[in-house]
Structure formats: structure tokens, C-alpha cells
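We begin with a single chain expressed as C-alpha cells, specifically the form predicted alone.
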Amino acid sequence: MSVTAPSGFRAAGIACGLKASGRPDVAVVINDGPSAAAAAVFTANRFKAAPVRWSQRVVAGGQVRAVVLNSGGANACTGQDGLDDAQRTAEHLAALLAVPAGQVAVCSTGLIGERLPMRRLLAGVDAAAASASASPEGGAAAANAIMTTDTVPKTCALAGDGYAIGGMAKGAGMLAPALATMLVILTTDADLPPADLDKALRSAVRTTFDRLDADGCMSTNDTVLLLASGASGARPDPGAFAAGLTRACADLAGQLQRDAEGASKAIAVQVTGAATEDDAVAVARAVARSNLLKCAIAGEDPNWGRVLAAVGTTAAAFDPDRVDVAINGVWVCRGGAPGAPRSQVDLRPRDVTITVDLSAGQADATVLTTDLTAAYVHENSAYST
């Protein structure tokens, strides 16, 4: 299940024409409360998109009653039409749900620098919202609805103690960490205060989207977004909570990982021993971000080198006489020279564990990656054709 899994909420997936393929591409979710609590986390990017700016007004707020979101367009990159374009999308679904248009958040994505089509976006909104169902297939509706290049939709839902967890989100490429990575709609019935949902959310979000890096390009529209209804009446232990909300989240990041554009490999990099936190997540997102690295993977060949080469980079604390590397459970390098011989590590499974113990400290961070393809680039070299 998705979003619907938790009481309170509803959804809808439809197509209204804003892609080509004529495939669904505009989704609402809306809480039906009791509560309309509610914490989001966006995008870094400078350039953020006009639905990331219209969210984020509305969630300072604290209360969203509905989001809608549409694929086959970002909405960014269009200056002051896109921002009323943004806020007219929300102003009409807030009239269909006779809410106040600022608890009404907006998520896009797609092509930058492009308007949306209104006529038909506005229309898809009236169709999605007259259809909207609690039902699994109403979430299983709206997951559909906001893919891209994505192969598969990305849905979770957990039990926690009384109340529920749900989620979707969208993403194949650009997934790079910016407190956010692409689309994301959590929802849950418990009845917390918007204060414990956005500690939970940042809580869970640092360790789970925050540590995704497929291909280190970051979107201008990357939305986290949490819904809480009440709806269950349950107020559970925020730190419980929190714990179910980065799983929920852990899921979803994972499903991304191993639906990103191109990729043969799910590479997991593990850096263990590290003086700091911070140390070890630069250490492994160096690792993660390495081009040459992702290309060896891809063609199943263990070159440890090109790993040291990445940590080298960093200004983590580290000696280089000190450094460990394992490929898949074999340690091919030792004190930052040769180890056990490089042919005994086995490339061949999808999921692939590089690990670099720093012998620096007691920290650890792990970043999920994937390799460098010919299929990315293909993908990748006709995006807006």
C-alpha cells in the first residue's frame, strides 16, 4: 500500500495530457483529518523550482490539507508566470476541497524551463480530485501518476502502534543529496504536533535521501513531504515515531537507488573508522561521486585504486598508511597497499559493498550508489527530445 495506508487520506492518479506518452501524470493526496500537521524538507538548489518556493510558504505554516502534483513538467526556470501558475494550481484544488488555498502544497517534475500546459493541468486536477479514493488503489493511482523516467512507481506503508506510515516517491535520475531527493509523500493517522514531525522528518531524512547519490546532479524541485491526519487518535513516542519514519523513508531510498537510470549495480559504500560523522559521510560520498569508480563497477572490475583515489580527495582525518578497502566482503587493500588479490572478489551480483575503514575514529556513515553506464548517458543525452 501507499499513501492510503494510513486512516484520513485520499488519493487519485490520472492522465490529463501533459505527457506525450499519455500515460498518468497528475496526482493529488488529501487529508481529511481530523489534523492537518504537517513538515517538509526541499531542495538546496539555488534555482528552486516555483512549486518548491509556493510549498514552502505553505508548509511554514505548519497545516497542509492537500498537495497536488503533476509529472510531465517541472515548472522551474519560469519565473514569475511559473510562480502564479503554481499558486493558481493550489487556489483551484483548495476550492474543489473548500480549504484555505495556503494548506494546499504543489509538487512538480520533469523538463526545466518549460510552462505547464493550465488548461489541461487544471482540468486533471478537477478529475483527480472527484476521484480521489482511501482505497489501495487510489494510492497505487497517485504513485503512478508522478513517475518520469522512472521504470516502476515507489510505494512503502509499516505498522507502527496504533497508527500507520505510508509513502510514495519518484525519482531515476538527478538523486543527489539536498535534504531531499526528487518526490516524496509521507503520510501517517498519528497525532502529532508540526514541531515533532519536522524534527522526525529531519532526523530521518539525514540518513535515508540525504545519502543517495546516484549521479551528484541535485533537482530543482526535490520535495520530502509529511502528512499527518490524526486521524488514528495514537500520539505516539516522538523518538519511536521517528525510528518508523526513517525505515518508512529507508525503503523508500533504496527503491530508488535500484530503479535509477541505467544502473546495473546498487552500490552501498560503507566507511567505517572515521574520526567524525561528517568525516565519514564526505569520505563516502567521495567514493560514491567517483566517475572512474562507477565506470569499474559497471564493467565488474575491482580497482581498489580508484577508491583510495576518491578518499584522497577529502579533508577527512585519515592516514594513508592506515587504510583498509573491501570489495563485496574481500580486503583487497591493507594499510593503503596491496591486500588479498583483487580476482577473488565476485562483481557479478547487482548489489555490490565497497567498505573503507579510515582507522581514524569511531564514526561510521554508509552512502548509496550506483555505477556509470552506457545506458545513463543514452538516457540521458535525449531527456528533452
Given for the second form:
2 protein chains.
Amino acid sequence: MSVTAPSGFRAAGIACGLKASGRPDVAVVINDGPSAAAAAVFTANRFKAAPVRWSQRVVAGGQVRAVVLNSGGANACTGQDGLDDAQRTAEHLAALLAVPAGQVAVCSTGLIGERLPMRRLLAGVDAAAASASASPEGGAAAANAIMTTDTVPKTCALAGDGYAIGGMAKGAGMLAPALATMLVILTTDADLPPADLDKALRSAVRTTFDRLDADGCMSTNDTVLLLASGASGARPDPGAFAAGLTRACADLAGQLQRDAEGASKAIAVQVTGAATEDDAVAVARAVARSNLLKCAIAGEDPNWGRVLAAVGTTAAAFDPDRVDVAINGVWVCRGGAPGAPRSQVDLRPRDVTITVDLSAGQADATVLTTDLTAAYVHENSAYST
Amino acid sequence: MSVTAPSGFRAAGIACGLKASGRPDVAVVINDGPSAAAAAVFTANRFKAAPVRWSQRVVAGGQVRAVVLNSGGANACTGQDGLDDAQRTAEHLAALLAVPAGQVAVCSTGLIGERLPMRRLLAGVDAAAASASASPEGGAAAANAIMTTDTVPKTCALAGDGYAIGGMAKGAGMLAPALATMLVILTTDADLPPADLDKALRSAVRTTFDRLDADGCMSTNDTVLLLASGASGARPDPGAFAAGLTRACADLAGQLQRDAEGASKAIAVQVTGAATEDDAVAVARAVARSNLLKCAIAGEDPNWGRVLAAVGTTAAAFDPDRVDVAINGVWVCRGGAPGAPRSQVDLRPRDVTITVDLSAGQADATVLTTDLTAAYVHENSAYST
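With the form predicted alone in hand, show me what the form predicted together with another copy of the chain looks like.
Starting with the chain above, the whole complex follows.
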């Protein structure tokens, strides 16, 4: 199941030759309504790719009839030419669907700093629009076509009270603060206005995609887009809808974590006893970004000193002599000093939990990350060449 | 040449069995005066190792007669026991030299969270104190005994107007903001009061060790200590002395960069045209910490999009459409868009310069870093086990 799980949506994914490998590289997701309400969250990076700049304007209007996505080129840092290319792509799909171009969003992912081959891309848009289907296969094909270094497509679907939520995501590299080369399309057939969608999406993203930090790098292209067709006729309570959307986002975030480039471990950094949630997130993020710790986990070495060294770089409220650390449930550090023997920690499972209790309050937060492996280095040493 | 280059200093390095390898692991540096003026800069990490906490109190008095250093154990996150161990070590050397324990600094480096084997260590202090010598060999032996994953000892010596400056450094792992597992002992036979030494040291560190960022991780043990014997009788102009000290620190910082764990490239990230020096440093540090960029450089891939993606995460003043980027002198990005073809960049040399011109002012700064290699991951996956 994917973006076509809710009613009112058609999708497709095809290959148009943007990728040298010949794998699928263009997708469309079409909202047939009756509603076209939408909301989105974009990268906080100040170098925003052309499709992000285009789509920001589209989403500001609150109505999105379709999205065209391509892998095989980010169309980022491409100047005015790149902006023109993004606009032409939207206009092309808009003409095929007989909808306003200002209601067509664009997402791109791939190498930064190169123009897209527009002739191939537009031919791909033609083919994708022609084959768009409301079937599960249509949704699956779209999820497949947005992959770059992903090894598996990521999709989700869940049922609400009289409505459905579906989604697809790509991203395995620059996962980071406030999103990162993450393209996520969420769909629902619930009937909610743009303001409710926006509020639900921001609250869902804050505790899911924003707390996934594979390598600390932030993309120029991140986009999380939510489209509502209203085709179910259901008008859920906004709070209940936001809870369902959060579950969908958490599901996709977990899939992104498990497929992060070269990762051999899925690490949850759980901070408890923080004075504030912001403190908890700051500490969890500092730990999640320690290259030394991530190497240690790759080597199945419960080197808790590297956890404290990362915690100690933050401005969070805590007394260094009252901080406890557990790795996979074993409290190897108590009060900033040695606790249980590190030999008791079993780091062989793929899932690893690092718990830091700051003993400074009641707030908590979890950031998801991965280990740092030679495979990550290998994959990212040979990307553009 | 090393810490014994200036007159008035003796040093030694011996093996006492802290390291399983049997390599040298204890060093002493003794200031025979007539002056014992000193200054220091310590890690900004809030988890400060026991020797750092001890030495902070010592240096606060402005007088340091000797330093005892050990590799093979950081004595960090070891609680009250660790503090007692650091104090006992200082007291032991103080008794041998008949100086106040409150004038003996202690530095340690190695694994965090383990007690030091005190019987071996104190026997090592006896042996080191007995063999301390003002000869070049004494200084070289001390530099050798503080190595951990360093592959070569790092020393420097330079002549001022009637006085000398010498130094030794270790550190190849956690090089980072505001220092990191960096132990540096600087010596001089100039006759300057502690306040002048402190001012000179802070100004030298600010533009050298503080701008060396190998992996973004900050140690619990970083110490840069400056000892002045006054044995030359020279009382240099404080500004001239600070300039010489900065040259000595820059020399050692360059040696640390070139020996960083697993690095195959020495990268200088040079930011020009910044509105303020703080902006220049913030941008340079963001670029220097991009794992994706550092992998690309390891692969000799001039992926300038990753430079901009890092620049775009900062709050520095700039217009994204006016930022230029050069790699090894080739302006591959002009105005936030493609410039010269990336194929013109030659990344085969070990030294790599990445230049970012923000076109926002006159300030500049350079941060030194290294690439991210599979060798780094390998070395840091198997440290404590």
C-alpha cells in the first residue's frame, strides 16, 4: 500500500532515462478530489532547490492537484535556469491534467548542481501521467521511482475512522535535523481544510522526521507533502487525525532509519529526566551525531565514555555527577562514573538503544540514528563521479 | 627539539605498563625556573576529566613547577576515586621534586571510564622523574610517551629575540571545537608574568587549535599548557611573544591535522567575504563537519553541492545567489550555481583547499579538517575492546 491507499488518488512511476542505470526515475501522484487541500514542510536549508522554491509557492495557496517527482537529479544550486525547469515541469503536468500549474508541486532528488535533461523528463511526465492508476500497483510504482541510494521502497497505509492515510518516502543519505534528502508524500481521503492539515503535519513531523538524524547533513531538497482528497467524505476530529498522521510518519521514519546508507545498526538515543523537551532533543541529537560513538556501535563496543563526551558538549541543564547511561538496558554509567561492567552489554542485535538519564526533570525525547560504517564512507565517496 | 628547546626545562618519557603494547606511557616536564609562571586552556566539555579538574585549580594559582602526563587511560568519568588518583599523582611527583603539589599539573589521555592502575603509574613517575633531562632526547622521549593513536610524535621549537619556545602535542582522534583529546605542552624561557602568558595563549589557541576540527567530537581531557621558566632573562614584548606562540601553535596544529586518525587528505576550509569573523568560522566549521563532503573528498570527488548544503545550515549573513565555491583553486560554483566544470578539479594531492566566498563583507577564517575514510571507521570501531 502506498499513496493510493486512500480513495481519490492515482499514481505512477516510470523510467525516462534520468538515471544511467535505467531504473524508474519519474513519479506522479494525482489528487482527483473532490478536495485539493494540502500542507507541506520543507527543508530549513538556506540553499533551497528549485523544486522546493516552486512548491513553497504552490503550497502557500493551500491547493495541490498533483505532484511530479523525479530521482536522478536534485535541480538544486542551478540558478534561474533551474527555477525555469521546475516551473516548466509543473506546467507540463498541469496541461495534461487540465489543472492550474500553480496547483502542481515538484520534488527532485539526486546530484546537486546539474541541470535536469528536460526533454527526457517531460517525456517521462507524459508517460507517467498516462499510466497513473488508483491501484496498489500505481502507488508501489511511484514509491519505487523516487528511490536513489535506497535499497527498498518505503510505504505506509493505515485506516482511520472512516478514512485512510497512505504514504511513500525516499531518503537514505542526508537524513538530518529538520529533515534531509527526504521526500515524503502523504495522502488521505479525509476532508479537512488546509489549516487543519498544516497543523497536523507540523505536529507529526516534529516528533518523527525531525528526530531522525543519520549523518547530521541537511539536504537542499527535503519535502514532506500532505494531500487530502476528501473522497471519503469523513471529517475526522483534527486531534485524532494528527495522531494517525503521526503514526504514519513514525512508520516511514523507522523505514528510513533502517535503510540508511551503509548502516548496520538502528540506534535509538533516548533521553529521559530532562528539564525540558528542548534539552532532551539537544542532548539526544548531540549523541546521535558523535562520529566516534557511531563507529564504536558499528564495532559493537559499548564505549559509554563517548556518550558522555557528546552529552558534555550541550548546554542542557544537568549535573555531570548525576548523569546515568544505559546501553541496551545495562546501566554502564551511574552518576557520571562507571556502573555495570561494559562486558554485560550485548550489542549484537541490529536494534540498539542508548538511554541517557539527566536527572534534571521530567521531559524526554528520542532521536533515531544509525552507526557509522566503512560502507557509509564507501557509498558516499563515489556518488557524483 | 621539543619542550626542552628553551632553557630551564627537563623532560622524560618512559614505559610503566599502562599500555598493553608496552610502549612509553608516562612523561614528565619539569620547570627548573627561576620563574614558574604558567597559563592554560582546557576543554569546554562539561564532563571534565579528573586531571583537568585538578590542573584547573593548579593553573588558577599561576605557578606550575612540573607536569606529569600519561597515555593509556584518560581518568575521565571516574568519580571521586579518579579525582583522588589525579591528586595522588601530583603529590607523588611534587614530593620527588620537593615542590608544592599545588604547583604540579596532571594530563591524561586514553579510554574514558576506567581507573588508572596507580601502583604502576606512580612507579612510572619515579622512573620518569629520575631520568628527566634537559637534553633534546629528554624532550623527544616525553613527546613519544604521550602518543595514543598518533603515528608520529609532534614537536616544535622556534627562536624569539633572546628566548625560545618549544612544544609537544598529541591527539589524532577527537580533534574538535574548542580543542579535543589534544594534550599540548608549550615551554618558553622568556620571563613573562602569568597574565601575559594567559593572554598570549588564548590569542594563539583561538586561531589555531580552536580551528582544527577532525571529527567534530570534543574530548573530556583537552589541555594546552604553557610554562615559562624565565631562564633566558629575556622579557619580550607581549605582542611579539604572542605572535611567536601563535606560530608554534599553528605548527603543532598542522602536525595534528596531518596525523588525524585514518585521514588521507588534509583539508583547509577557507571562508572569505564574511560579514564577521564569527560568521566565517561558523561557515567553515559547518563545512568541515559535513560527513558527506568529507567522504566525497576521500573519494576525490569535487562534489561542491555538499559544500553549499553545509553552508546553508548556518545563520551567517549571505545571499544564496551570491555564494562562490572553489575547490583547489577551481571556481566550480559561481553565484550559488554551476561555475567551471568539476572535471577541472584535481583532488589527487593530499592537501585540499575548499574556498567559500560569501560576498557579504571583508572577514575571513580558515578551519582545518580531514577527510572521512574507511580507515577512520575501522580505527574507531575497535578502541576500547
